[in-house]
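Just the one chain here, the form predicted alone, laid out as structure tokens.
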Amino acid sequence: MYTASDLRKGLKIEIDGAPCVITDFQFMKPGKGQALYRCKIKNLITGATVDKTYRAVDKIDKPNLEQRDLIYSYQDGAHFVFMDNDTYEQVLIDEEVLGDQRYFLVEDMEVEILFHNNNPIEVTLPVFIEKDIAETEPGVRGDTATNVMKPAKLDNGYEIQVPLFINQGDRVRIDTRTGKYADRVSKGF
């Protein structure tokens, strides 16, 4: 159990059996009475945000969270299979948990998975990944005056915006946090 004085931004707590994280925190001490702790709290499962105020005497539950490093193996229908390198245990994760991150998975990629009561609730990918451009319009030579972008499809069908100088077959680096183009790694053939 946490006390209200333990609260801070980034702390993971449990409210009504659901894991949450404190996204904003304010300490208030009125002239009279007890100190108050105002928090913005985000539910880690649903993504809903609520405002909650705690008094100094309040107790807050600790969630049963475990973070493990697993290796992505393959996709099996609507499930993605991850493996623990130490125990060789396989973990199936639904595509709803992954969201758009599923487009950035690469075989044998090491990811961090957050479990709540042995259920996966969050997957953290490496910040940058490299993917090949499968299809895009050819770039126009000499058009470099402005930061003009064009659509391009990756080898898995995900569409991103890339600069005009990127061509089909080029390898690009993508920021997995935003899903946007970061830079070109190498030219295509």
Given for the second form:
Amino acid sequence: MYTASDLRKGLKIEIDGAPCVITDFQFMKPGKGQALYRCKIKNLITGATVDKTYRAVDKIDKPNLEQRDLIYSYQDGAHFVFMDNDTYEQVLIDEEVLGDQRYFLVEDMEVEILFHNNNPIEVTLPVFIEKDIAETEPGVRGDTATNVMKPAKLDNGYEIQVPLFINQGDRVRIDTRTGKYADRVSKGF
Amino acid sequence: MNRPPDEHAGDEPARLGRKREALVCRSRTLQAIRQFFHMRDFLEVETPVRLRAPAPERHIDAEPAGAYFLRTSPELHMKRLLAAGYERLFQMGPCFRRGERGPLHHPEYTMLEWYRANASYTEILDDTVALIRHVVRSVSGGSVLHRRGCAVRVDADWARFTVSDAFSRWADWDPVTAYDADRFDVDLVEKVEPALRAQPVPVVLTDYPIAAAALARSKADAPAVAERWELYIAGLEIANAYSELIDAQEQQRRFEACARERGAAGLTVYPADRAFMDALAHGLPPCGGIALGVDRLVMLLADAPTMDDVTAFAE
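Can I get the form predicted in complex with its partner chain as well, since the one above is the form predicted alone?
Complete assembly follows, chain above in first position.
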């Protein structure tokens, strides 16, 4: 259990069995009254946000969370298969948990996965990953100065904006936090 | 956030340099406050900062300092001076409250208190209206205070709501007829204070349930209500005023009840202030008094969102 004085921005708590994170926190104390802790709380599964006020005497549930580093293996329909390199245990994660991050999975890549009561709820990829451009208009030679972008597609269908000089077959780096092009790694053939 | 800012550690001259405007504003505010009270023949006093017996309050914790405590308010010493025949007193200086840290709270802050003998919370309100107008004029040259995009005209007539009215209007219940301390605090913060933010003039929230006013006198014609008011400007609580309780026996009962509640909640129970109780028994004239948060007033004058912004060293 947490008490109200443990509350702070970024703390993960549990409300009615759901894992949540405090996204905003303010200490309040009305004149002559008791200390109150105003929190904005985001449900880590549904993404829904609520406001909640705790009093100093309130107890707050601590979620049973575990962070594990797993290796991405392959996609099996709507599931993505990860492997624990120590135990060889396979973990299946649904498409909904991954969201757009599923487009940035690279085979044999190590990812951080947060489990709540042994259910995977949050996947954190490395900040930068490399992918090949499967499809885009032919590049414009020498045009590395302008900020003009054009659409391109990865082999898994994810559409991304890239600079004009990028060609089909080029390998690019993508920032997984924003899902945006970062830079070119190497030229294709 | 509830942590001292440390992102500028190592770059102190630059950090303090950015505070110049706020610190000038603070200096002018202190000067204008002192000028106001000296013009009106108030005696400026300094009373002990280290106390054996801090004023008992259910929700205020004192910072221990060796065998003493740092004062949470100069109230009891100021009243001892009133009991000795001093009639108009003011004091401005540091007070300490353990564990209070947030955008509107520092564990060490500057409090202004003043007291008038043979007066009530009504005369204290007259002083407050004149003081705020004087300070805003002296510091800004105008009559408008700003906070988070709201403008408040201090020279217009101030709004006045009883606690009954305000809670009936914004929280759908009346704490005076059926007091519930938890609900009162939460609804005040969640419903009433946000509604006060939109008021274009200062707001006086008045006539609190007697249970919410440990050192205030009850109203002669309405014993369930205490002669207590609070000043809000742009939703920010600025000051708390009482017609002071002068009945020694009633005060003794309330202090004992407070000590019992603190003990039951596992909080430090402070020793009784015998000298204050003796002064009360000897006779305190009818009087009114007020505590005003100087840092928050400076925030309004500097249009600064947090106390850190108007404090040079927010440790």
